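A single chain, nothing else alongside it, follows as structure tokens in the form predicted alone.
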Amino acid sequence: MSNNVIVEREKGLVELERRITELREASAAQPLDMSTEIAALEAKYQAILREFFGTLTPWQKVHMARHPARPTSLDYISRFDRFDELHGDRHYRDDPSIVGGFAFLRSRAVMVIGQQRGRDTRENLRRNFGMPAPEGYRKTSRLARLAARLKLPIVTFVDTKGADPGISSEEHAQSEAIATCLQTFATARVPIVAAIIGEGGSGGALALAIADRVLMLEHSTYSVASPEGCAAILWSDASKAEEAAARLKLTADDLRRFGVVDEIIAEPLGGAHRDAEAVVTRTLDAIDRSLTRLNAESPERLLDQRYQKYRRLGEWRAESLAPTGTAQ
């Protein structure tokens, strides 16, 4: 199921939604009982939703995470009680693909930072399709250090295909900028909560995802490489992306099982965009609960637990060895 197929299927659902709305309006405007017809259409609508989206493969979830209508970082940040954006990396320029600043979440002062992609071609070009340049990661590091100095919790929203791979970014030390982000988040003496809300691609996503609690939306993805990139590397054939998606174990369920993700946030059938307001509220509630729990810890304990959390990832466990002298 490609993105185009998902959109095509949704067109049929939109038409059915329109028909249900029309019947409800007609029933309210005149003394006709259309409850039976409306109930039948609603039942059909739910059945189609379950058929199309009840069980998604990893490759289908990749396309769901890339859906053009999926809520972006600013959709979440706009629901904070207040947000005052800060700009620039204090070295070269401001990177619009990273949005960050002071905010209030449930009356709690925080520093919020998110990767922002566009809704249309013009905005995507301005935001570089949500792929941060080194200046974006340096802005992220600056804001994280400022939060630590002011003793403010940090909230991040992860949604990127990966860091910008252009020549200019390489010339401006992309790898160093990402590494500095990793170091800054790893050593910040304040609570950190990261939410993976769309694509979590490679080091470009990891740069904002070193956290005490990592939350992940049900149909988001998080991996060391995109399925297309992985297929090109392993088999020199990008058309094997679907197989790569299955092997990468990039879904929320896989990552929760591995301990990479701490909590999965449920999405409605058809993806977060089908009820964005509810998903945003549910996500902010989960972030608030996590911050409440983390605020009870001392800075020293936060750092120790964060260190242990990432040391455990990929931990090697040897199976029991056969007795000495036994053939192996």
Second form
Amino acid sequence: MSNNVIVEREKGLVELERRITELREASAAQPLDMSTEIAALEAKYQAILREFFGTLTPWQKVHMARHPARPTSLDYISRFDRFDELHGDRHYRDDPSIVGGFAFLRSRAVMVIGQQRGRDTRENLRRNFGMPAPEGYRKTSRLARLAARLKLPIVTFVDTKGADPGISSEEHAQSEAIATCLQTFATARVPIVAAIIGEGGSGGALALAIADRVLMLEHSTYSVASPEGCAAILWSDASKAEEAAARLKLTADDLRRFGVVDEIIAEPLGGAHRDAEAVVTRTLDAIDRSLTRLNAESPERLLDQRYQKYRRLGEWRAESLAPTGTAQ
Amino acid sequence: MSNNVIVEREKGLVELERRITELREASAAQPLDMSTEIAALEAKYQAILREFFGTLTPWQKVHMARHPARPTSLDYISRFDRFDELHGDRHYRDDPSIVGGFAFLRSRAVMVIGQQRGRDTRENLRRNFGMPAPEGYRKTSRLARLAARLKLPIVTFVDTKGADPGISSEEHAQSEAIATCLQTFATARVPIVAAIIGEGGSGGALALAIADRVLMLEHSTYSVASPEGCAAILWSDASKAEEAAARLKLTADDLRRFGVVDEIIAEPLGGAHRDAEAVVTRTLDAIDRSLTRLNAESPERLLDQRYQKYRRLGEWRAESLAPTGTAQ
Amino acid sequence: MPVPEWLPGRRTKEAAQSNDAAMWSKCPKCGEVLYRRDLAANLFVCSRCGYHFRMGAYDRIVSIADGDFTEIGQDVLPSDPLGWSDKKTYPAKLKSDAERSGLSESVVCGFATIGGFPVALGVMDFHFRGGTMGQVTGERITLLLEEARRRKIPCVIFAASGGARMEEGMLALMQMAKTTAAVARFMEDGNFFLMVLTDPTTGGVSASFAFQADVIVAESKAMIGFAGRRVIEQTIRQRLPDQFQTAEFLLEKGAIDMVVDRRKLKETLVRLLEYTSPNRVILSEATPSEQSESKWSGVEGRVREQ
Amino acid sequence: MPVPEWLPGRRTKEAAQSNDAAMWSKCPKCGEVLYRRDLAANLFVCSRCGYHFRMGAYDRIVSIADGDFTEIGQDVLPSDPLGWSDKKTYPAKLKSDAERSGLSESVVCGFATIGGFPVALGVMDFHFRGGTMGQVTGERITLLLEEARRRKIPCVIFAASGGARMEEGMLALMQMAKTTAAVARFMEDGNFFLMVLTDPTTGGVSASFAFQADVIVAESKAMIGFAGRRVIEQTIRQRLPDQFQTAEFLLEKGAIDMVVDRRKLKETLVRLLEYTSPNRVILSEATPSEQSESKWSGVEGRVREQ
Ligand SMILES: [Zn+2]
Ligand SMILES: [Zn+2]
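Having seen the form predicted alone, could you now give me the structure of the form predicted together with another copy of the chain?
Entire complex below, previous chain first.
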């Protein structure tokens, strides 16, 4: 993670931040009025912030989405009014890269399920860097089915590079596990709100993102493959990831335009981690508003609208072809 | 299996059978009329058969049920008009101790599922002596759900010492796998006929035996635990298995009386393996008759009758107790 | 825990003696000598090492319900369908277990409120025939589920069982089918089924209604499995690690939802019931026992409103 | 296999050349030189070692349908939502693939009879963009499933796919959601969904409609998985065994129902359709090709009666 382009830029700010802090402390301890100097430094600091983060390229957004300090699913879930974690796929294993359970959000009982990467190396190892195994997707399906039975709305947090690509994941039918997730969310007769809070990588992210309403953080990304994966697939050269990121249209604005994302949650200058408190609150508010609106719908209408929403996604030329042969 | 009491008795018949065959061959090759001698020997043979097998103790029936030559699930399934095996639990493994798939029985499309022990040592190792792992029960549930979706009746063959009691079976939640089987069969909206063809051992057998109609071969056994297991549990002494067998009421007649079994399929003197052809035909006929009758019922009525059938099983004293304390 | 009026006469002798300050038990894990009265006050958990003693059904009900409990199925009593007899007759075994445990069967079923929520409550007790499931066990649990379904209230069952009961043969095994079918009907209507696995839960109970539940909670260190430890060891011809088949092991293997210390159990159940209650509200942060005393409500299905 | 009237002009150049007796292909497995005409007659299976060559969509349809095929969705054609360009523009890639393969997208959908049974038939083709799923792929498959649901007939899909198509970005990925939802609706009505996995089936196709099917058949030795082999090898930093991710491997791992040699495939599909047909009858023991010729029926949903 040390070659994160956002983290690199932030290093340039550290010295300035330190100097402002020192000056403030000095000013407080001494009778000298240093407010002019402080204001000047802060203005400079803000100018640099704007220069560094005012406009982010897709590649920079990829790194923002992966920023080690970016709020993770549990940072959001811990701000719910209450959370009781449920574990396990009931068959083989509890996959720590998926966190889920009952929760109260603004006094509303919900089922919350999120992909959870680690906030340090040790946790990352335990949580497999947020890449779920089939057991994680099966836990997800189980909790979603439970929510549907008990008529609890479902809230998901999406934050994964993708599904785990290891040997045992293949042996345990990763494809089937993801397909079952997709089917479960497509047919669950309760409102579903998904929030793309970090990296939304490929089918492994989509498995938690079929929803009546999809929210996305301003600097999150969501793409058909990771830029590295895309570059490897198309050009057999993962180092062309920046180019791939530019082409993939993986930013919130792009996806809002395509209709993949319904609402964008603003982030502070420099990214969600610079004011996690505010971002989390804003996100939970948006989820709550969405749920209030969705709760007004009948399950039938909800399901039908969900179907139509995904049914319509995509664009194509429709032209009557001169038949190349006449079918019998 | 060499200490099978039925097999031991049969050894005593081999010499007699050999002599009858020899005499027949000699009679055919020579002008001498030996029909009197042959008839005498055959009469003696029949007398011994009756003496050996005319009345079987529960313990002898246990061994008959375990007889290595006794027809197994595949011996029945192979006499269906057609069979296409389906494999796997879609998650982890195909368990060869469960065999299942689409079949035609007397021109009726069905889903057939059976517990399959080996017919020799090598097959027994492959099929885990007919003791299903959780993956086998999950395959069973999957196929039963598939049958219910496609409105195919379900036919099961029960023949197991019990569910596999190994380490990985515990690790893979054997309890959950069996419970899910029970629930699937209890709620499947299609006719179900189960045939207890060999040993019906405990919950591992019941997992395939919740049915609208339960058939049982005359010398099969079906019990809450294997006699060895029962003796070990109650008396910490597996060698008292014969005593346990006598007490457990595990014969077809006992179970017919209790209402656990609906119909008994007769076996030839000496057991099903002495005329497998006839026993298999008789069993398939009985299954076919049952399905014809059950097909006439609506799914709702079928389900309700199935519920009531198991609802009523059991007997108890019902007396008004003087309350030992008054509840609030 | 105040002792409710209805309780005396229903508890095990051992538990009843817990009012006698002079009686003591020794913790089998750490060896600590614990006075019965203190032990009972601490929910039968060793105050030194946290070891969970097996708990009697009525003690359990007192520890979980808000003080109310209306029992059902007491008039359903065991018979002897197989005419079983070994060292003793089966009726004699039943009689001595009844005397020792104060129970008429291995499960006590009824209706109560937990944290103000009306629930159907079934509690198995290892002290009666090792918690084995016989016909009466199955019948009482089925009655409970059917009535809970009628009332549309959650069902909470505490499992503690050595499996199906040998002395009732196949009729005992058939209770797996019967209870499973009753659970399926109960759940199909969208009702909440909450299971608490206590030490030990194995065999026919584990492989039927216990693992059908929506949410499965297990008490710390409880032994839970399908096959008994001895059976597995005989099969594989080696000793199993101590951790095998514990609640903590099962949590890691994904088989259960959570492991809870008994002293936090009521609080946990109340929280879980809150999520699934028709009137979903968050209770105040008061402890469950305080709540349950202040918000006690009758058993007849009145839903707590706020 | 007689060539149906509608076929010419729809096949790949390579396949079309198969009538030219002089053209040959070399078996990549055993090195045998195989004349195209013989290879096509043998369903593109090496007559020496049984190696299954990848098959064009129309060749597949000819080998599976009874001779009839009514295509749908041909007027749904790919666009360039991302304005993609790398070495070539995306439209240019589409154009060259269309020329090379004779296809307008990676899937051909339509209605046919198989062994007399009317079915919805979708066939993916690796020769067009590596069988990747783009918006048109998803739209055509969805149209097929919706119409099959309306007609209440089984749906048979042949998968061959490298996953979701990069050049259409998230709109390609969203086809997983779209097709999955369509499959779910189709299956909820009790219709039969039969999947044939061919070499290779991976990624977004594998992890959506392919593994939702009622019955999953795979062709011998087909490579099937979620992640690509290279990706896994990079992750674990070691070479995978050859057997890994083959159809035979998946059968053992319980992921699929059966592995079938292509030369037995039609026969197998007919058998499977018979079990699930509304008029369940057993066909005579005649071989499928004989049956299909003698029992040909129109495409408009007429159910074969007997
Ligand atoms: Zn202690
Ligand atoms: Zn070859």
